[in-house]
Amino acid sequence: MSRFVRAIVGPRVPPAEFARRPVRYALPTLIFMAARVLLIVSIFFPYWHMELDAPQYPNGLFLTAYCNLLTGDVREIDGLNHYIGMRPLGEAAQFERAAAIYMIIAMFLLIEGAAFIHSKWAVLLAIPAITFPAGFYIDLFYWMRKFGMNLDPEAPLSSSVKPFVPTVIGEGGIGQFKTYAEWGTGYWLAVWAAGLIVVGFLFHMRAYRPLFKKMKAGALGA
């Protein structure tokens, strides 16, 4: 192993040292592992819900966004949206939905990598997963704003419904509809994963910083 690689990958834990303080060295890896599990599990849970209530829909209409899928009463909502000239929801975030699973797998692998790297460079690998929830929110806002602000001026109700920014989270309204949007379990799992990674790095630092310093000192001394 070249010196450069060693500087990035950081020091290995000598078996005797590991045996002496197993919790200290295992903890960051375990926390990262938990974060990875949460991230993968989040695929199976909705990231975002919206309920739309109107008098003639006593059971409400629902939109449910998974990281890779928009489902629920999409057809009905698209049908209604054509009156105000909003484009079909299926056209939104097509790339993001297609790439989501791969992105999550990539983040999964990067965190795995971060657990093996015992230097500050590990943080770099974890940045995508840490910023993922914020990125999801920004992307969702971007598309909703884009769709709400770009209504077809030729639509039947274009004179009564002006372009608007739909409410991404919380209570909103459009026409006779009241909308309620909230984060889903999947999103909270991703947030938890991000939080765990941050916590994991505290323990990562506690475990490897002394070793790294020692390694560096040893390398210089050599």
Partner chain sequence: MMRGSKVAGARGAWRLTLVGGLALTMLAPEAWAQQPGRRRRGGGAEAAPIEITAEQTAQLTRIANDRKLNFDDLMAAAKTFMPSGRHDEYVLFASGGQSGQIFAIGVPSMRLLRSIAVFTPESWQGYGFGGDTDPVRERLRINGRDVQWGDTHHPALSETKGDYDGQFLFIGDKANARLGVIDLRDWETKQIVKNPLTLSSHGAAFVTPNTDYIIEGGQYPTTLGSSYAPISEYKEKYRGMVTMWKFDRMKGRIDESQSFALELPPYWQDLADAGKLASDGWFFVNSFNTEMATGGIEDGNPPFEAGASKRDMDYLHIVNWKKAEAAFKAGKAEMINGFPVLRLSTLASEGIMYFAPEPKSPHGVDVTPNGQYMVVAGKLDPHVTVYSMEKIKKAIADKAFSGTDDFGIPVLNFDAVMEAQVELGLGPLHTQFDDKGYAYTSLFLDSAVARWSLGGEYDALNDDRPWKLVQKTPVQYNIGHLCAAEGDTVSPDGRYLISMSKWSVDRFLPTGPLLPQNFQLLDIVEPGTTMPVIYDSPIGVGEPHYCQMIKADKLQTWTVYPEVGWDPHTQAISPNAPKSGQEGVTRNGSQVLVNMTAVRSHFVPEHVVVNEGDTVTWRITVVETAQDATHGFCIGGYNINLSMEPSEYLEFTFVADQPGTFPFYCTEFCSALHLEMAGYLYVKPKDAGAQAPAEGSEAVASGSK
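Okay, that one was the form predicted in complex with the partner chain. Can I see the form predicted on its own too?
Lone chain follows.
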């Protein structure tokens, strides 16, 4: 193994050292494994919920967003939004929804690679998964703002509704429409996955930094 590759991949744990401290070296891998599982499982759970109260619908309307699709009363909500000039919900984040599952699988594989690399460069592989929850929020806010601030001036109620930024989380609304939005189980699973990865790197550093220093000093083989 070349010096450059060794500097990227990091040291391998000698069998005798692993036998002496098995928990220290196994723990980062186990934590990363748990994070990968949470990330994959999040695909099957909703990431975001919204309830809309309108006079025409006394029982409320409900919208649920998974990482790759929208479900619930989409058609009814689109019908109400039409009157204020807002575009159909299906036009938002089309690329993101189409690519979401592939992106999560890619993050799964990158975290697996991070568990194999025993140097500081492993962090680079995990950055997408660590920042994924924040990225989801930013993307959701972007599309909510884009739709709310670009209303059709020819809509029936355009004269009574000014452009606005819909509330992403919590209570909000416009005119006689009231909304309440909250994160779903899938989003929280992704958050937990990101948190576990950060914790895993603390144990990763504790386990492999001493070996990396020995490798640089020439006291440890590849």
